[in-house]
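Next comes just one chain, in structure tokens: the form predicted alone.
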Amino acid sequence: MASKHWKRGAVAIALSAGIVHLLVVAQTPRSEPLLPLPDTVTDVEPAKVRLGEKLFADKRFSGDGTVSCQSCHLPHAGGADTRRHSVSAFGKVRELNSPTIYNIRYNTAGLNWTGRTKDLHAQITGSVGNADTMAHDWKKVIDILSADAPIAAEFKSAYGGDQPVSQANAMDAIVSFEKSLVTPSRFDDWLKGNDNAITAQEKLGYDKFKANGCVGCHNGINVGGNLFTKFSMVGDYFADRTAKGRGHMVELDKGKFAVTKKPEDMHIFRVASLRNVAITPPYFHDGAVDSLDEAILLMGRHQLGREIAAADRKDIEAFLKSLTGKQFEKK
């Protein structure tokens, strides 16, 4: 059954009485830099998903009980966090804007602005004991969820065994929660093959995308995150940012500099993933932007030199509307 909170992809079949009719429709695969997302994934027990669900949204996980995972991947905001900066355990504020959770097993250069943990286990191995986020120990997580009887017997029933509450099932049944959410778009259904998927100027606003030069960081099954970049390649960004007063240069600004401390890695960050980039504003690692108009405006600016026109901006939103999972579109 699929939660009332999140939404994850999915496979319809129609039924009339009693029958099972199949339309199939012959569609050819267009050749992109961008590819398709699968429209369901298989790869995941339905168990364990459930119970990671609800590992996932327990404050129990934070040292002080007052944050969860979801806490800062919120489900009705596209997996991301509506607040300029993230709020961990002992309200502790990063001056960072998490990014989305959906999609998240697409991004294959690793994960957080900085890709500092190569993948999902990583990050939840680490994020518990981490003073900057849950600020927690495992086996005290662990004694805590082995003392309530519904959860135990849940992953008795997920993973079964003598001691079924471990860190290494609650890892997993989160990790397993965390792929399953997967939000194939209407652009996804074009890529494949149907025509009438996106709207006129949606196509137009892709063209224009590949145009001007976006789709050279935003490309592949997550429209991003498969590779590093320097953030304000032109000009300066962060100059620009604090004329505006929305701050000055913080530590986190250096990106991959301030875990490796080597030069080149100065401002390096991960590009982001675009899928529902329409629904998880605010935007860039630091949130400092508000709209999606100004977010294409400063990347033209700072990432490709250009400045791009209104009405081109207005065309290139109109698709990145287009690549909101179809479960989140207004119906």
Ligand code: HEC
Contents of the next structure:
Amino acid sequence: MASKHWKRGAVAIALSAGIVHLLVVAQTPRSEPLLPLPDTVTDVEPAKVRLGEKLFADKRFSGDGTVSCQSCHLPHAGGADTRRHSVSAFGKVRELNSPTIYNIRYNTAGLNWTGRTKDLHAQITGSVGNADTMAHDWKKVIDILSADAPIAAEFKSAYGGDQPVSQANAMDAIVSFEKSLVTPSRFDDWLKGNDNAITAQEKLGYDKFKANGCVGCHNGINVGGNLFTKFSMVGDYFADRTAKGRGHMVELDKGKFAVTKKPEDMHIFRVASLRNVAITPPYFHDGAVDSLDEAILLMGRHQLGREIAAADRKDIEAFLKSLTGKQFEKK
Ligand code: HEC
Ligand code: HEC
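Pass me the form predicted together with the named molecule as well; I've looked at the form predicted alone already.
Full complex below, order starting with the chain above.
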């Protein structure tokens, strides 16, 4: 888990994909509200993924050369940030916690905490120019990359053509890299029919996750990422946060409303994906909660109107830990 390198699943290795497929079909998949991740990604090209990984870590994408995409989406922190609020180019702090980019291709309700961004291409176009992120200009970035002979050569071998170093290709490389980041877990093995893939406590925690109603919002292939709801539904999370000394309500706490200004969008957020949640603290869009136990407690209280007992939270936490990608679990 301490590795500073991105850990992706196998990318398009046809032979091993075939073997994995044979192993999987030997078991009977379960019928559950959560769906398993595939073991392999076959729709991206390794050369583009490798180039994208380099660009993702390239600080020349920011206006003052201080941050890369990776500064806020850390490979050793589950693709998220360990800081409550990330620091952008020119030292600007935005009052949001960086979400993970692992399994991002399966967040079908749009991107960012409010789902305001259509897809991965739109996300990159926006963040390079955004004063709150990279504060740079695509044209300048492309000029810099074109003048870097080794990088230009990598563009050429990945994309060919007369002008391989272009915004379209740089975006495609980063998107290819992002699409390669899938993290099948032991829980996926269980979903695919392997009874022994999770422990008795993890199974019990999953039953409690369903029985308490968490699964009503956190479901599908990313255990979230496919719906929008109000946060919070019961009581007032923001007033409680202020009372705990963790900050007054700010504009970004208004969720989708901050983007659309429509009254019905007040405090509407995308349901967070819970894949790798055990390794991506702090929690919520505001990064105001450090422990998973407290996040589970607050979800019960504010989304479901129930006080989940400590013993039940422990079991649910054990289940959530089984969603950590196998590549992060100690061998
Ligand atoms: C300064 C920190 C920072 C930098 C640098 C940064 N990001 Fe992010 N990223 C964030 C934050 C914060 C969000 C959530 C923004 C929101 O909800 O409005 C986010 C959201 C995302 C998302 C959507 C995640 C989701 O769950 O929907 C993707 C994909 C992403 N960033 C990729 C990138 C790429 C590619 C770059 C480089 C071009 C980049 N980020 C640079 C902080 C950063
Ligand atoms: C009514 C829908 C709803 C229900 C029910 C619900 N959640 Fe959530 N959950 C959300 C939303 C929306 C977010 C994102 C909130 C934010 O950060 O603004 C979230 C975020 C989370 C997070 C933090 C993820 C992160 O990366 O920051 C955890 C952990 C979590 N939920 C667990 C649970 C558990 C456990 C239950 C059951 C006790 C549950 N949720 C029930 C909607 C729901």
